[in-house]
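So this first bit is one chain, no partners, the form predicted on its own, shown in structure tokens.
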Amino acid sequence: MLTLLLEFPTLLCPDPEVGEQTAGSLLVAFAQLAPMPKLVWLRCHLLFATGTLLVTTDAFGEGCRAARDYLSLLLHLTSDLNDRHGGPGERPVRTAACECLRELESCYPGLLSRRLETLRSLQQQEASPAHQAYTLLYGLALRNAVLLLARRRHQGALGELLSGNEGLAWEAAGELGALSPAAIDQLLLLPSPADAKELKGVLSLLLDGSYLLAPAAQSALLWQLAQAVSVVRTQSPAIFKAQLVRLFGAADVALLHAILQLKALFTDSLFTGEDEAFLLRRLVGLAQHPALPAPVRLFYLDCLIRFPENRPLGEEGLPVLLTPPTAAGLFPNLFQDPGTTLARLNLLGLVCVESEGAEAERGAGYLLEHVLALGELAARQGGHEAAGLFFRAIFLFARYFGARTQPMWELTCCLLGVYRRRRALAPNLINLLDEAHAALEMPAWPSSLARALQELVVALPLEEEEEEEELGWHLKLLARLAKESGIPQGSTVSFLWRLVGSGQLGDWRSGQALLRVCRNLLQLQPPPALAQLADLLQTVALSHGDVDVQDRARFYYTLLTSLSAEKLGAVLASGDCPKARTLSSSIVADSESFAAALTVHPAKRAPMQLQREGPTRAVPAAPRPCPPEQDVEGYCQGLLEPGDPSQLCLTYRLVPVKPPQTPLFSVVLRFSCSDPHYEPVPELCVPCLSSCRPPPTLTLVLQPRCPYPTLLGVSALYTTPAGLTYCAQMEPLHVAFPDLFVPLALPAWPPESQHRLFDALWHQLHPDGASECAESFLCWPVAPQPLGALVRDHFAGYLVAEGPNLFKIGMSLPPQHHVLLRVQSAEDSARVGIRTDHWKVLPHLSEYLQSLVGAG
């Protein structure tokens, strides 16, 4: 349970509200377990809980008596110093309150501010491996101190702030989220001399105890200090000097994180011109030392690129001091993963690019021979994952030289030849031109390329392919290069007319690839060799093997044939480029308007909705013929006996809602019962809908199967002006339980006659006679007057018969079922006799019933 409240607080507990009394409930539970070395766990979980819940919930505040509670319970958990009380088998409770408390200072930015005496306290005198939480939370709350006091300029003194021993600022709760990273270096803070002097001696009793915590530790407690040391101006960042000795020699990659934390915050005010060359050759070397993993080698290249200089010439650019001499040890070879290799060569490549003289042209070279060696090795079937390797390389060294005419040149007769030996590598040549068009300023080189590669494939004898799946690649690449407005495209027409002329396309899936070649040859513009290109066409129409191939080149014959240059590459484009004008329906019949037009898309709002129209009405049944007046037994008979099942019609009317401009056409509802008691209710249909006209009056007829009410979804599918089809969920209908009332079908008797029906069915519906009948009673505290006022208001059309403060009701109930009620009047009250041979619908009938005295 702690873990799903860890994981999902804010679905558990929705609300302030629910979060405070669940936040309560962990507290008691942590008070009523005994501090046991196996209960632990437990209770450590049960602090983390009760914080996040009160937290995410935003119930923590000032008001909230769980948030009281939970900081009194930390604050006193956490003053068990040394394992006084509790014992080493407390200390992990101690510290997860810590934790807890840091938390909390994180979120609420100031609210331990008022209590940084205490804190200190607690840090100095703690002395169990538990020192590190205490510092850590020491620091941040100092830190937040600090920048808030900044932030508010003269209200209060740093001096009264370090000594503060007040209570919690609560404040600060309604101030989530106040210290953003951005306001820090917008933050001055200049306090008295005595203040500046109490404050460097509390960082310098923090700093010089910081090497008894964890790396990680080191490093935040160095970031939250130093943080708090930029605001003041009048405390130098030299305070941190005696620190970066001992962590120059650091190999854990916290510290040295942590290092270039400062040397961004502080620059040149802390690190000189040696400490920063010397920073530079240390990275350079952890990224290439072979003892560390592939994963922090990759970071340090990482932290090279994004170098913080002391005199930057730029936002962004390598640090001047890294020059080809100096990264000489991180040229990529052979015999590293890939993701070492692609960093070097992005780095490198970085490198020599903003580097001058002969080393930066050796760099570039050897960069160069080594992306052909990759070439060599994707060429001779190593796989994908040298494939990716050498198409990402190429990428790389194609961002940084791409200007530069003769190493790209030989990269592109290694593509060439790589091309040759592996026909399966046509997607990875797709990709290398997409990506280096969409990167590259000057796109020279990706058009070089796609016209060597043109020329290669156009080339190719087609008595020497062997295997229909290299042709495929092939045509793939063609369909590419055909996007090329740069290169022409007359050979490539030329080797199609070859290609069909050798009968070698017999196939489905061989035939579309060459018709995927003559579509974006068709959406050139203007598209090239009109004449060929539609002999092609025609040809392939009259004599391809397969009928889907032969319409579809029909299919662009007409088109070619029927619609100038600019229609045509309107017609064809599959993106959402702008059309020129409008086209008829048949000429889209490939374009992306006649998807949008096949397209059903949804609605977030029904522009309609149903309103109701008069009284349920029961589908018409056979008449019975009259009987004489004295069978009243036998036409009781009739009545109660199975026949076949009643229907109920409930009318409405289809309104717009907040009329639109334009009408709806083809307006189809559809309804989904949200329980079985009912048979599916078949959909209704709606020309038009517009505001000009009257509202349509729609009958929906429902089957019940059993005599319940029920709540019918209504979803509405139309059609707008523009030819698009829309979805909609409307409001669902409600259908209630006096929906379901029919009258009974009485013949045209005397009253007495009536009375003697109604008693002889009453009779019938005795709970004794058959197991589904049932008797119940109910009292309406209605005077006799207002009696016969509310029967008839509510059964006029059940009324079966009626006397002296006597009123006898009858209906039925669809599918066939049926109620009988003997309403009495008597003083001040009526008593109702129900009967009925379905006992399951007393429930809804005595809180309809009930619910009519309510509302009168």
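Positions refer to the first chain, counted from 1. Superpose the two forms; the largest set of C-alphas matching within 1.5 Å is the rigid core. These figures come from a predicted structure and were not determined experimentally. First, how it differs from the form predicted together with its partner chain.
Once the rigid core is used as the reference frame, the Cα position of I239 differs between these two forms by less than 2 Å. Positional change of H76 between these two forms stays under 2 Å at the C-alpha, relative to the superposed core. Core-superposed comparison between these two forms: CA of R65 displaced by less than 2 Å.
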Given for the second form:
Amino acid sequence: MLTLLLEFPTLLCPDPEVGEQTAGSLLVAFAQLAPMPKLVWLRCHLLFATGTLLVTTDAFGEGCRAARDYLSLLLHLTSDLNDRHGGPGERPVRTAACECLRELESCYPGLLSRRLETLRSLQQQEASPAHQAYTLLYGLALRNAVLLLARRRHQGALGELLSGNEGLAWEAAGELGALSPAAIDQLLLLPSPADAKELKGVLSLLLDGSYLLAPAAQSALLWQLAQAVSVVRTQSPAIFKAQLVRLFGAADVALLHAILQLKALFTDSLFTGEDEAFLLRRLVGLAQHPALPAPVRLFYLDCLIRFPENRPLGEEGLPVLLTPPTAAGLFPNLFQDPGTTLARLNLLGLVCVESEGAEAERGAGYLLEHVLALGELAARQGGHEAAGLFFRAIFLFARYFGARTQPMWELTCCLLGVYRRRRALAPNLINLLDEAHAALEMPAWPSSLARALQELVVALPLEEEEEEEELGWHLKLLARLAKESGIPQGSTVSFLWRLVGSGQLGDWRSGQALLRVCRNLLQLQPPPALAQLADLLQTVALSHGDVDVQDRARFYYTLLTSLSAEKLGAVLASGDCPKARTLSSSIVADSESFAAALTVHPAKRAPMQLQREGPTRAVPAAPRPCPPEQDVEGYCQGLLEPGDPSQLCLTYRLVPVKPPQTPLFSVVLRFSCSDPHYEPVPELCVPCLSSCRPPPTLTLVLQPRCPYPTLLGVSALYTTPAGLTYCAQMEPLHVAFPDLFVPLALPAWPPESQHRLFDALWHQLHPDGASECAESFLCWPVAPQPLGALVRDHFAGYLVAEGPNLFKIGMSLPPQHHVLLRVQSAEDSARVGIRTDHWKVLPHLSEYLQSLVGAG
Amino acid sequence: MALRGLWLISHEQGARGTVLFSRHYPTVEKRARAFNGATYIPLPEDGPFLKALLFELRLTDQDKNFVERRDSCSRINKTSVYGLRAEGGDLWPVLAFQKSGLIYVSLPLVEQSLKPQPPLISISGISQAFALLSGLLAFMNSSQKNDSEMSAKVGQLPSLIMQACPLGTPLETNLNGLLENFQVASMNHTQKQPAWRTSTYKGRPQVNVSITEKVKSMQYDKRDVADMWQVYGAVTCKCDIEGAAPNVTVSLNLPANGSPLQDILVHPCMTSLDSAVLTSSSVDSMDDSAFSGPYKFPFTPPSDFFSLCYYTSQVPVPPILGFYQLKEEELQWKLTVNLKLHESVKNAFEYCEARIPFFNRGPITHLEYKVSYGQLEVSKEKSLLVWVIGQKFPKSLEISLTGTVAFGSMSQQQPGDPICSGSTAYIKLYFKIPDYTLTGCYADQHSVQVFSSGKPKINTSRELISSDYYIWNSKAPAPVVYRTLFF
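Alright, leaving the form predicted on its own aside, put up the form predicted together with its partner chain.
Every chain and every other molecule in the complex is listed next, the one we just looked at coming first.
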């Protein structure tokens, strides 16, 4: 539980109130534990947990009872000096109490700044090993007090501060972590001579006893005191001088780091030029000292590069004193770990490139030799570790010596040799080309490397059976090289030709790899060897074994042969960078919904519906001239002859569904036939659909293959004002059987002739068994009077002739069928004779006719 | 000056890592948030932290040939400090180092904004992290033999870290020393006791000083490549002396013809140091006026064993000079080895042998040889010849081995080595000479002064051990490890 409170306090106590309560309970628990040796560590743990809790839950403050109790407990515990009351067994608890106070002072700088005198007297009197905790506490409190005083520009009060013996500065609890060492160079304190003398006395005592502290604590104390001294302008940093020799010799990394920090802070006011030279040589020695662990040596190497010089020449760069002879011991060798090799290569590269003369030249030569040796290992060993080391070494070397032709040429040869032996290093080579292009100011070397690699690959003989995987690496490399505009690509195309000719590219993978090379070639400006490339693509499109590869090759071929070079590059670039495609789309591209705008979103309900408007209209197949009356037979033949298939026109209004939506744009209605009796229905477009405008009228043109009723599926695609495109399914459209009725093209004859015409038709449709003609009868239980109304209601447009109690009705059913009805009234019912030249419509027809009387 | 977190991770090759121990410091975390401001990256939980760390250390996706984020040539780590990918950005500076299947990790507090990234040298917490992790490493590697001992050590960590670094600020980095701290001695109050001297000794005073020198060498027997040899030494001490803070001075002496000690590193228990001790450095070109002792080290000793100092030195000649020739002649390899002990070196070895390994070849199928001294053995794996020279070189101080070897066909069991391909080959010498140092450095009864009551018993010892002592085949290319810019 205590461990949880110590490590994850805010998980258990999310707010200050809970924090305060829990801290209170922990303090009660502490008070109840007797100071027994067994319980020492539990009591320490309680102290640490309470402090952590108060700080992290933000409960700490003057208003918090637990915080006040905690602090007085800590101060009480620390006041038992030299094991006087508690005995040596209680020493860990005192140490813990000091450490808790130190942590509070770290979190709230200045909290103890009015009690410096008390802390000093504790620090001086304590003689047991616990004095380290008292010293660290006093050191930190002193540093914070001095820095805060300097920040408040409250001059002259240093003496008061040092002899302060008052309460706690609770106001500090509001300023968390406000004292960054990064800002101390702006602080300044000019104390009176007496105050300065007192401070000097305090500092000297602390420094003289500093060797009694463990190295980590010692380095912390030195750094705290150094910061305090740096703001007190009247205090010379020479006060640290007595410690320097001891620290120079120390094997401990924290102590040497403390020296380097002192050096950075005080420069020549503490370190003479000679000291500086000595420190630098020492650092070089330590960076290769066999007694030190490798990570520490690497740290020293890093410190060498950032060595705080007394008079630096620039912001960054090597110390002037670090010359090739000084650094000669730091050359990398093959027995080192990769980290050391690279760090040393980096340092020596910097040293040799920034120096002049034969030594620097020889140094650069050694480095090159080393990189070449790494290449040999990478080629022999394989594995990503050796390869990684080699390519990183090359990258570092190229960064420093990239402009030197001779060594870079040797490196190129080495890389070619390595690639010859390890094709799987193609990704590393590609990565090297990319990174070198990006990193080098003058990318002459990556270009020449690319050229050499291309020459190597295209000259490879293909007779010997290449492993398929190896071929893949070649193509991968060629694809990257095809992006280089500086190298002539004609030979690449020839190589691809040879490859295609050799028939080694059977499968999808290698085909795609080949096409990737082609694609990159197409993107070059201007595309190289156009004719050859086009031929190649065509050949692949025609002869490759994989359909997908064929298609893609055909696509590239089409693009290549129909687009200008500029457009070609722009089109092909789209996959990688949408921004480069068109400038005009940049506004859209910049908006976050760019992707959304390109996607069609499904909508659950269509915000519109189609309403039927008016009866079916036929599209007249062809206008007929009015024939003479005598030619009844001829006209009859003409009517029944198969002519152009006629179409049906259904009129609808497109109405927005309530509640009225915002206007919709570019509404496209798509229809799908549910059965094969109709030709596909063309889609309809409405530019804008708004409830403020009259609903647009749409004419749906149907072309039946057979005259049957059907259902048409309808989907709508539309764009909202937000720019998003939706797709929704609408209610299906029902094409009923009567919707198929089209009036016969009757001539303007007198009724007598119409009767004759109908009879002739009737006769023509006589079922003779051979044709599709059929006859049927039906009875309507309708009296004569309502019959006339019924017929007129439903068949007004199709009435051919009319006699007493007799109606002769005829209509055509697209595409080229006909129906004749002979309705004759007999007492309380009507007899309906039916003839048609397409017997399959009879079920639909009789259903329809029955429905008329059923409805009536 | 503080750490935000501390982790101990076990990672065996090919296996996934496990966090054996971790410690977060929430108060330091709170300060980090204030110091780093907008650049603050919160500490992830152990799971994601581990994943990001293993990725950054390139310990994941071992089977993949090339992973851009891992293998890109521009991702170069020149220190052991890493930026781990975490939610919101890179968690930096994570200090991590690996040793025998364990990864030691810590994240120091940076007391300023992280953008631009401040140089490591300006981050005070970084060396604190180094110190604590080095202490942890020393603790985990001290006398640890098997898994159960390791888990026992891991079990001790929570309470040890609670003492060494309870709230994120390292107070003590010698974890082994803290172990002894459990019995706390009472004290007299006359003199301040060093913080690292936790328990006080009762009994007869006794001081042990032992000097161990190691010698490295790379010999090529070539005109255009300089041979290299280097000596480095460590002086360890154990002082059993009564008192809270006794003063001891140990002097290391050099004979008149001795080689000056260079790059001396001393234990932090040193009370003061004569600057002359530090003047000689391996970085300087030959300086005849160099200080040549006696090297006085006044200190207050810690309770347990400690390394009083480390040094390096440049001796004029290697103790054993040799050449090795290996040539292929009609399917057989002809080998010649010649070793000569320098006359100034004490000819009394505890052991001395030359190992002649053959890499990237099949097993030895045929061997004919002639040795002028000692015996030649073939290892079980048939890939190594061991020339046992024994305790002494003959009077002539020169011995030789000639012979022919033939190898069978290459097989998986035979060892491989990336460097030793073709005829590139070496022999490696293993020897130990007791009561001898190459530099001549020694400590005796008179060189230990103890300023306390009672005459202490003083034990001194010294020895020379070979370490990486290679003689390369002079008939083939060999890797150069030492570069000189002077000819």
